[in-house]
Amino acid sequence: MTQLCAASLANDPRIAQAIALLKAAVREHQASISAIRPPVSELVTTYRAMIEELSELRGGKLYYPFLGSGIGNGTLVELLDGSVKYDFISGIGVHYLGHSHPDLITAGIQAAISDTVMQGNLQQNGDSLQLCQTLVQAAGMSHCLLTNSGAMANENALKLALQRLHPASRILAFSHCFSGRTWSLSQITDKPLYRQGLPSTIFVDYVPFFNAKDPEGSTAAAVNTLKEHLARYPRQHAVMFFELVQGEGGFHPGSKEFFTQLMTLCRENGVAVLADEVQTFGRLPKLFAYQYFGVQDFVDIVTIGKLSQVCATLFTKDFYPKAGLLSQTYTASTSAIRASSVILHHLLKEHYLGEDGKIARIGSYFTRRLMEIEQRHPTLIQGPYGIGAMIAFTPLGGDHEHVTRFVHALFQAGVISFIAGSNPTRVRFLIPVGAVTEQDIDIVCTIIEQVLIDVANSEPRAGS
């Protein structure tokens, strides 16, 4: 059988030798990135100027003074000011295997010698087919459309539901949800700031989310609210967005009973069920959160992103689109597609999933360490909250200003986190499961505790 030229190139021993040499060079230089390191004094002035220039060029201030140097070592990342920090937010969930992972380096080099830099509507390689096959099988869906952002995955999902259920045009979503920041999704995301000055184009009705402190009462309240919306606008709702663990809203998980009752109502009233898993994908003991909560029989459409590198909209046969509805000049780079396949291989083949998998074990250990801090300082921290590799806690009473000061102080101390929710505002972590160790968590928790004490002592908190 005649071998394709591409296969001949991929199997050329010089390629394997080059990859081995490059990875060896990276490993050698990574060795110096082994712990938190302060900025190099002679780089600080130039670095600040670079941060200011980038903020001006992009039309908005960076949340952190963060410019990566281009190399890291697992949970640690080097910045252009010479500092090294623990990255416990993973670029808001992107760097799942950590920084400069050898398998991702291999995937990137292989992609670099592949003809197509960007794959898309008219130019797709076999990489796209392989990734779609893996995702469809893992999700239990029929179809998969790759895309270049979680927002676009949700946009495509929204279009599928609206076309399938036309003329129904109203959207259902949870209070405090986050769906994205495009024009349409900013109107679904329950945060008015994100749509300030934008004209309305769609109508959204909100349902209260699950409250773990009152499971029966909050479930009844959500069911009653959904019934009221459905009765007020009969047959006018096309789809309900289900964030099974609220991310931006504060890392609040729902429950199987809660989702089952709501999804049953949606099914009975012809409303599509959309599982927005852009943040939850790969962070719970099951690959998909809807599988973890046992509601897979209800889900019509699911979206993924962040750790998957390439985002995707997966859907059942009932939502197969008409010609022309979905198309993109490019869906993702070949390097991102190959990286996605590598990450999925780790998740599916290397004991990340299950009750005793790495996700559950790391989440449990981090939770236990934060609970120990809470026991020592009950006035400074409440929690933790979340599930799996999505962990949050409420520091300093949850006052937004004080929590913001805390995460910036934590950044300066060498740990990168982020905030979520409001009233209270929480600190959240999206742990790089593929790289993190218990020792990393121990070090980070020691820093968290000290920064909590320092910030609490530096300024009186609201109400004190």
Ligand SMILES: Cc1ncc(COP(=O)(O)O)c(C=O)c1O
Given for the second form:
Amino acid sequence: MTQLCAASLANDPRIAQAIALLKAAVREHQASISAIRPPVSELVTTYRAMIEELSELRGGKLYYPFLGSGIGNGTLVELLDGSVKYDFISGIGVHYLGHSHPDLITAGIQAAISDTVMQGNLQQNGDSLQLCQTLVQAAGMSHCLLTNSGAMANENALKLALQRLHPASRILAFSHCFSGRTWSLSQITDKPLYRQGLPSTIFVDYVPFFNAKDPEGSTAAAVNTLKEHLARYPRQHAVMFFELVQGEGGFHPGSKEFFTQLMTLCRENGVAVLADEVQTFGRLPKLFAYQYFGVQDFVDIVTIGKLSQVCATLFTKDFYPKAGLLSQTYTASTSAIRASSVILHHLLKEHYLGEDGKIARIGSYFTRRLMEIEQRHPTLIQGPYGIGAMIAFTPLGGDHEHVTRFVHALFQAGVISFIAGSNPTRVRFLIPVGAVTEQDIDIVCTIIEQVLIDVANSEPRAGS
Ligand SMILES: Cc1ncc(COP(=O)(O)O)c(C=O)c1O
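May I ask for the structure of the form predicted in complex with the ligand now, the form predicted alone having been displayed?
Below, the chain from earlier opens the complete complex, with every other chain and molecule after it.
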């Protein structure tokens, strides 16, 4: 049989040698990145100027003065000011295997020697097919459309639901949800600040989310509100967005009972059920949060993003679109598609999932360490909260200004986290599960505790 040219290239021993050599070089250099480091003093002024210039160019201040140098070592990342920090937010949930992971380097080199940088709807390579096959199988869905952001995955999902259930056009979503920042999604995302000056073009009805302190009461309240919306606008709702663990909202998980009751109502009223898993995918002991909560039988459409590198909308046969509804010039870069398959392989084949998998083990270890801090300093920290590898806590009473000061102080001390929620504002971590060790968590928790004490002492009202 004639061998494909691509196969003979892939099997060329020079390629394997080159990959091995490049990986050995990275390994050798990254070995010097073994602990956090402060900035190098002679780089500080230039670095500050670069941060200011980037803020100006992009039309908005950067949240952190972060410009990476392009190399890291697992949970540690080097910045252009020469500092090394613990990356416990991983680009808000993207760098799941950590920095400079050897398998992702291999994927990147293989992508670099393939024929195109990008793959699109007109021309896709075999690796796009392979990724779609893996995703539909893992999700128990029939179809998978790749795209390049969580927002686009949600836009596509929205269009699938609206087309299928036309003329229903109203949207249901949870209070405090986040679904993205396109024009339509900024109308669903429950943050008026994010849609300042934008005209409203769609109608969204909100349902209160689950409250772990009052499971029965909050479930009844949500069910009643949903019933009211459905009765007020009969057959006018196309879809309900389910963010099963509220991410930007502050790492609040729902429950099986809560989701089952609401999804049953959606089903009975012909409303599509959309699981927005852009933040939850790969962070609970099951690959998808809807599988973890045991509500897979209700879900019509699922969206994923962040750690998957390539985002996707997965859907059942009933939502098969009419020609022309969904397309885009390119869906993702070849390196992102290859990286996505590598990360999925880790997740599915290397004991991340399950009650004793790495996600659960690392999540509970981090939770235990934070609980110890809470026991020592009950006025400085509440929590921890969250589920699986999505961990958060409320520092210094949860006042937005104090928490902002805390995360910036933590950044300066060498740990990158991020805020979530409001009233109270929490600190959240999206840890690079594939790279993190218990020892990393121990070091990070020591720094967290010290920074909490320092910030509380520097601000008399904080935590009091
Ligand atoms: C639940 C959820 N949906 C959608 C999005 C939007 O994804 P992206 O920022 O990739 O557009 C996010 C991003 O944080 C998210 O957390």
